[in-house]
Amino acid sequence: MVSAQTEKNPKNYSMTAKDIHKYFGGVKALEGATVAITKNKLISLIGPNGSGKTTLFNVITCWLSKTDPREAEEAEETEESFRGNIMNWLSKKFGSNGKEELEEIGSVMFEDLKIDGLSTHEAALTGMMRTFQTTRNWPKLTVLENLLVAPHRQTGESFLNLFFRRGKIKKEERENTLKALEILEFLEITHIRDQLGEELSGGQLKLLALGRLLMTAPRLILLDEPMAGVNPTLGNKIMDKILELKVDSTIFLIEHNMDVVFNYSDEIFVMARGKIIAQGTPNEIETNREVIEAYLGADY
């Protein structure tokens, strides 16, 4: 298991990331994204199709690791020599031929944590949570069964408890109920905690997928598209909740309705050809320039 390292993090941040590659063959879907999210404000990251928005989470999640830059280089470089690939690894691994370790490129860091190079689910551990394009939720079990199985650590989960720790096992039960309950009364659905996750709406499982996130108490979360296919009465309600969340959570959004992101964001971050190229508030990036041009071409 590898151990998140801890370093120095200005108090203000959440969450840096700095200086992030990601290459996928010959493509470069980030090149240098650099990004610093305020504790307790709602941060939108925007960009045109393509950019490397999601790659970003990912990276920062642990989804994905990051490219050395360098190592990408060599490899193109030393593609046709065999025996210079067997050199390069060499000296990497053993530091032969004198060369010197280089310093590291690029660092995620959450809270005082610096988290690249962990497991997903180690990341997740941290306090860091997020949710997807594609909402992933439990489609046999129920509304309140889905979010019974979100927290982390249940003491139910491992054999030996089930049989010398039933006591604890069953406070906890309790206690997760209720806060399940909480949840689903702060989202306004609790006329659905006996539905089937299959059985839901579009905006449902939306709804569902935040309550899951709540169970685990997150101190960031991360959101990927959360309105997309939801109707706008229902997603201002979503937006209004999400709102309420940053007294004790931090909140980093990827979103594409443009009214959403101006509307409730505290500060945006605007990404394209893999870098971060604008960030301000939502009236500091609507007269952008280079945002402009981004979005609508140069010609604009």
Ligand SMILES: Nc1ncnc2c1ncn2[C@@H]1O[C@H](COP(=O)(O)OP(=O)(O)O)[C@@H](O)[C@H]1O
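Please read all numbers here as calculations on a predicted model, not as lab measurements. What we label the rigid core is the largest C-alpha set whose atoms superpose within 1.5 Å from one form to the other. Residue numbers count along the first chain shown, from 1. First, how it differs from the form predicted in complex with the named molecule.
- Fitting the two forms on the rigid core leaves the C-alpha of residue 125 displaced by under 2 angstroms between these two forms.
- Residue 197 is among the residues whose C-alpha shifts by 2 Å or more between these two forms once the rigid core is aligned.
- Put the two forms on the same core and the Cα of residue 187 is off by 2 Å or more between these two forms.
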The other form holds:
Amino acid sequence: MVSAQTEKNPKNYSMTAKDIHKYFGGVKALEGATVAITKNKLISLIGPNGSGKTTLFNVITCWLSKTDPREAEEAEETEESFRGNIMNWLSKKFGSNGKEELEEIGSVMFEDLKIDGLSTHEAALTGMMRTFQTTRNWPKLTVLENLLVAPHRQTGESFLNLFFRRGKIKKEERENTLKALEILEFLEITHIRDQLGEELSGGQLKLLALGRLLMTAPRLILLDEPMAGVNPTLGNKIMDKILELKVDSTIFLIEHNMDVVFNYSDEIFVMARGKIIAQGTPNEIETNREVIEAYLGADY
Ligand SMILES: Nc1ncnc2c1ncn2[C@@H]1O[C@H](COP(=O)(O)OP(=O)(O)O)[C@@H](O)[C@H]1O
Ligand SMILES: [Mg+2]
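Just the form predicted alone so far, so send over the form predicted in complex with the named molecule.
To see the whole picture, the full complex is given below, headed by that same chain.
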């Protein structure tokens, strides 16, 4: 078997996450989740609350590190038994626990790059970008400024320049401003452009997060419930805009609104208890819907 480090993604995949485990103490949020995300498609991830969707996004984007289930079990045993403690001490002291010989469990590849093991910051510079279920922004900057910060933050440049050189804004910065204004208009939030991030409602924050995403050009976009708290008309408009992004990007979407999921996805992954239990086109998933509902309950 090829080891995780040397394995490359087939060219048509943007990202693959294989056999991912994540334990929070005794809570097994992910138990061997595997997804392969085809380039330039919109792929959805559905499943009941608490099934591990957000945790999977967190591991993919390096906001959380994956768990090695063998180490977790070992730690549990060690905690339980005095003998375990002694053995652990002995193996540490004499270095013969043989861990190096074990093949790594679980891997995340973004294009040809091994992602798991990177810091959150490093992962953010690889060309993948995410939005959050609970939206984050710069609370003391205005909506417009929040958008202008986005592309600079992405490339790691100093964005403060923008505020110190207001008098002679360079061409690139003017273009960014024009782009930001266009995005505000598209999202129908021009009227709040001078409001501070901290003054926005939940729905407005979602729109701002999408706006920041539209300012940059990530190759992989991970969206965690972007429609929650947004009215359906605007929600559909946003989805249409997201579809346009497929020309240059791949979209991985967590969404509870099944109409959105079934109308817009190229492929759907169904998650339950930390595992993918079904995968297919909307038609294929629809065909299996009864089976899935029987397994998950109607509420997924
Ligand atoms: N930081 C954390 N600490 C402890 N438990 C967590 C943490 N994050 C998630 N969990 C648990 O992991 C499971 C999966 O959560 P989550 O990935 O948020 O599910 P979903 O996004 O599908 O609703 C849940 O049981 C949740 O309570
Ligand atoms: Mg979630």
